[in-house]
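Listed next as structure tokens is one chain, alone, in the form predicted on its own.
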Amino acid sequence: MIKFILKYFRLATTTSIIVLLIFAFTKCMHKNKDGENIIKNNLGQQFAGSATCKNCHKNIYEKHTLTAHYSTSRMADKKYILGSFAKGSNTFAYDKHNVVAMEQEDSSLYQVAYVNGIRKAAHRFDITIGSGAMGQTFLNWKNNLLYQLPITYFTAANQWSNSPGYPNKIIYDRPITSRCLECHSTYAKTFPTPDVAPEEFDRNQIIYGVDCEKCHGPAAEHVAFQTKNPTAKKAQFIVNPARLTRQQNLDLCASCHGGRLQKTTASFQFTVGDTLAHYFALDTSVPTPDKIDVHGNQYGLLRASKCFRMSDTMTCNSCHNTHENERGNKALFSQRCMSCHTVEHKNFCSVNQTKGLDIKANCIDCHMPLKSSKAIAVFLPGATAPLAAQIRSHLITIYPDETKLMLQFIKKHT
């Protein structure tokens, strides 16, 4: 009996050592000789990290760090969270009995649930999702699973609200999928556990934000080549979207701004230059604008626009410079509209001669007005109806009601 126990003990010890060695070896595979974390995409291409791009593209890199894309996800840090943690401004009350408070304990931040004043649960802010242009929501790690926290910061009201789509009660069990991170990060590695839901993530293999390598591809090989060949005139091992076809450019943007796409392969398989239809089931019909929400399917609304349908070259980048934060610059966007819409082309605005109206400074509010989103609508404390985020429509057309309001405003103030 003793011999059996000793034999079993040795077997168990040996097995444990092997498991630990495999775990350690796996960890080492993620590190290079300098101890830096190595991240590769699903094709085995290695990321360099956007900070590396700064060495040669300092101006572009620094401007890009100010964009909503860059800050659409990051590890939670109080200095980047817009909601208040100050007493009196740090709570969301579902009713007089159920309250969630945003609290700091040591160096960590928590959403703490109170029922009748008694502390019931506390879940840490681990990841911030959203630049804050519309709002911010927050994720919590539970082992290798990610869950959305119940309270969101809603920018339009400058206060805490319930997370969009949440019921009017405190819950901490909404899982985050790789499809969520596919649009809010550059890369996130899932553990290879097919048919297991919710998905588990390797928290050491996430590249936060939508950064350089999301649109130019993994850059480690490019960096190595250019470092070794500093006088090389033609960039190697990197994608320049300007050299892609129109549809390749549109597919790149549509992978996140094309609505609720139905995956046909695992997340993060699609990369810049690919064909979106190889990875998602796409609706190729011209969309009906009234059925498209202004949030998340800007591509669908653009496709329904006459401007787009009459052009052979128009893409998202015709109007957007993704390297810079241009949000709210109506004059700049108006000038881009007028690169096509001119008096000479006889397609210029018919009300441009109205006294007090400077079309060159703002044609956006009439032809791409702010509309209420059904996807981003939250309940504020005590409200009986949700408050919707106002997002600029990418259906470029004539909106008679908005034009009428604009002309009435101008007449009143001139």
Given for the second form:
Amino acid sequence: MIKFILKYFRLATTTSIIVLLIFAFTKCMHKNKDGENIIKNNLGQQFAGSATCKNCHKNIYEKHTLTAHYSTSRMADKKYILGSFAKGSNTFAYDKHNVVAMEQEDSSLYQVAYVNGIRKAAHRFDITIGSGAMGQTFLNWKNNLLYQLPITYFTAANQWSNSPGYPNKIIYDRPITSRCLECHSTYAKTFPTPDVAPEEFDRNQIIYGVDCEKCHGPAAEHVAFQTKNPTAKKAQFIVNPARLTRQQNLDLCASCHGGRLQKTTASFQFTVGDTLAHYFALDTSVPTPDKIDVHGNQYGLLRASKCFRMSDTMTCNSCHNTHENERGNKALFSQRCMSCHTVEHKNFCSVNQTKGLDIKANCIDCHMPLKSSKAIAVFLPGATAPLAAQIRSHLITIYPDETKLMLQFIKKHT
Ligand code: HEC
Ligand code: HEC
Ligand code: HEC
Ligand code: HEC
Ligand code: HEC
Ligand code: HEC
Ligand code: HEC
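Instead of the form predicted on its own shown above, give the structure for the form predicted in complex with heme C (HEC), please.
Once more the chain from above appears, this time first in line as the rest of the complex follows.
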């Protein structure tokens, strides 16, 4: 009997040592000699992490950290969550009986469901999605699965609301797919379990934010080369979208700003320089400003514009410098319109000149007016109609109604 127990004990010890070794080994595989996490994309290309870019591209790096791309996803941190956790403004009530409260306990944040005042469930804020330009939504880990929390922060109303598209009841079971993170992060490793829904993620292999290496490709090789050859002035192992063809350049932005793409391969296969059509069935519907969503289909709308169709060179970068936060700077964007539209070129604006109208200050509100999003819209308590986020129409054309509004506004204020 004693012999049997000893034998069993030895077997159990050996087994646990083996298990421990395997565990330690798999952990080591993702660390380099300095103990840093090593992340490779699905093609085996290694990421360097944007913190390394700072050493040699300080200016771009610092400005980039102020952009919506950079902060479109991150580990949940109260400092960056725009909604309030203070008593009195930390709840969303579905009705008299069902209420969710945003609460802090120790260093964690929770969405706590109360039914008739009785605490029923609490789920932690683990990941924040959205810079907050329009809103922020939150994800919760359950083992290796991610779920969207029921309550979203909606910027236009400056309050907590039911998550867009949710029924009017508390649900915690809406899974997050890799496609969601493909647009809102740089990389997220899923476990290779094809056709299993929802997908499982490796939480140590996520690069938050739409970061340098999303638009330039994994950069470990570039960093190693430039570090070893500090006098080399010409980069060899990194993609600059400006050197791609126009379509490749557009495809990078369209991978996230191109409407409802249906993927035809696994997520995170498309990388900068690729052809989008090899990875997705493209959204070829002709969008109109009234069907503005995926959330945004800026690419589809731009493609339908005369500006784009009659120019050989226009890309998203004709108007956007994605390294900087230029949100709301209408004068700057108007300057960019006037790099093509000038009086000398005889293609300047033909609107009737009226008193007080400074055409050059703001081409945007007349030719790219704000329209209501259908995807980013929420029902606030007691409301019968949804409140929608406002998105710029990228169908650049003549909008008589918006012009009238703008002229009325000018008349009133001059
Ligand atoms: C050790 C210095 C160093 C580091 C670190 C570094 N770079 Fe560079 N990078 C350079 C040099 C030098 C060039 C060539 C000169 C130039 O274009 O500025 C360059 C050029 C580039 C270019 C333009 C390539 C072209 O063909 O025009 C991009 C894009 C780029 N780097 C991105 C990155 C990113 C992203 C990171 C961080 C992941 C990074 N770099 C980290 C030194 C570095
Ligand atoms: C990996 C997906 C992805 C790619 C690639 C991408 N974007 Fe974005 N972009 C987003 C997301 C997500 C947001 C919304 C960020 C937020 O507010 O949370 C965004 C926001 C923006 C904004 C609004 C910025 C603001 O201040 O509100 C602009 C402009 C933009 N993108 C332009 C571009 C251009 C141009 C390219 C190509 C060079 C590009 N994006 C590539 C995902 C992407
Ligand atoms: C095809 C790419 C794509 C997918 C898929 C996608 N998004 Fe977005 N999302 C965007 C873009 C682009 C924006 C910026 C607004 C716009 O252009 O409509 C955005 C905006 C947002 C915003 C508002 C951000 C802000 O700063 O105001 C939230 C929140 C959001 N998305 C959450 C999600 C969630 C959650 C999922 C998955 C369930 C998801 N998105 C799937 C591209 C995408
Ligand atoms: C949303 C996509 C996007 C992100 C994110 C991004 N870039 Fe770029 N980057 C571009 C595009 C597009 C160009 C080419 C612009 C043009 O047309 O000249 C570019 C050009 C560059 C260049 C060439 C020199 C220059 O100034 O044009 C460098 C260097 C560079 N990026 C570094 C970085 C670094 C470092 C980061 C992160 C801190 C970063 N980029 C983040 C899209 C991006
Ligand atoms: C890369 C060059 C380029 C840029 C930048 C550009 N456009 Fe255009 N735009 C064109 C071309 C080419 C046409 C078609 C023929 C023409 O008018 O010259 C056009 C046509 C137009 C039209 C007539 C549309 C119609 O449906 O009749 C308007 C309005 C317009 N642009 C406004 C703008 C505004 C506003 C901006 C900035 C937000 C802008 N454009 C930026 C090249 C450009
Ligand atoms: C002709 C100029 C022009 C071109 C080309 C252009 N944009 Fe924009 N874009 C603008 C202007 C102007 C705004 C409004 C900026 C603001 O008010 O902050 C804007 C806003 C945006 C926003 C912010 C979302 C919102 O509605 O608030 C996104 C995302 C965006 N653009 C993506 C793109 C993408 C992707 C492309 C290429 C397919 C592109 N843009 C091409 C001029 C342009
Ligand atoms: C107050 C609103 C308003 C502003 C501001 C404005 N536009 Fe226009 N624009 C219009 C209207 C309306 C038309 C059509 C006028 C007509 O032909 O009856 C137009 C026509 C145009 C056309 C077509 C010209 C033609 O003959 O085909 C272009 C190009 C254009 N605008 C560019 C611009 C640019 C670039 C700016 C900024 C520098 C600008 N607009 C500012 C309202 C405006």
